[in-house]
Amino acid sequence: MSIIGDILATTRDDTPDETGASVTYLIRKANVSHSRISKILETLVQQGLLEQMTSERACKYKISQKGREFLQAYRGFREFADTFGLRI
């Protein structure tokens, strides 16, 4: 869940430009392998949490409105868990 949170937060806050974040950029920010992040990105796009933008050079990803709502709920849950000393 924390990797998904990192990916969504990166596509919301840290994109190098408004066209979205590249796979390479997300790999560096989330600190996961290419094969693992590819599966995660595919799932997030299928679930509607990310939008995939395809250009001539590469695929880029932007957070969707549904992804923003998920990220907000995830952060709220994480803060709630932290108040009880639980680590997610």
The other form holds:
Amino acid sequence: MSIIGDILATTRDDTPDETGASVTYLIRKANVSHSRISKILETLVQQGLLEQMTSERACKYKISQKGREFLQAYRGFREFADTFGLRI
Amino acid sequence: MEFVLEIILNLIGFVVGLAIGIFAHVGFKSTGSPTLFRLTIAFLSISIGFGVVWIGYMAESLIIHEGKIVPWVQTLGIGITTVGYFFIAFSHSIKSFFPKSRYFKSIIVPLFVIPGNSIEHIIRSISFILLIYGTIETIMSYMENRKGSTIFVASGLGLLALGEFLGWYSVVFPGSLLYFISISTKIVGLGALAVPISKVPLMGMKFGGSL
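Same protein, different state: after the form predicted on its own, show the form predicted together with the partner chain.
So here's everything in the complex, that chain up top.
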């Protein structure tokens, strides 16, 4: 769950340019393997939380409006779990 | 006076538990987090447990008029509430619930043995242990994150534990102030549990389907 939060937060706040974040960049930020992040990114695109931007060089990912709303809710619930000393 | 305090305590417990339980459920539906699922079960159980006892007291004061709540209703309510406390403790990992230390056992075992003649008091003892466990784990989390809202939860669970202990101990001194102190302590504890949820930034939050 926290990996998803990290990926969405990176694509919202920390992209290197306006075209979005590359897989390599996201791997470095979320600190997960390529195979694992590929599955997560596929799910997030399917769920409409991320937008896949295909360019000549590589696939890049940008957060969607639904992703922004999810990230805001996720942070609220993470805060809620934190108050109980738990991790979401 | 005793009836009024019990009705207030159980109504507050029902409302606070329901509010936190619904919030955790919405979180679970939105994020699919198992932690939030366990908190949903925990607080809905706590709410239902307090609700059952509240209904018992209301039925007694409005319909039955025997001067005492039906014992099995009280036991059922406390039992359901204990399930809720179990899930809070379980969320913090139950691995150290039955430690091998003889010293620790010497503290825990009497809590089960002394009130062994009553199911209600056994359940109260279990509630006390689970609440203490949850309190300790929450305090340890506070030591890590230093969030003010976490200390409210720790205080709430601690006060509920103290209330349970005093309620159990008041059996030894029936008719004393201990019982009223026990109920008052639990009311304050429930209030402390309700504080953090009021601080969660809900403004502008939109909830969609599960991930």
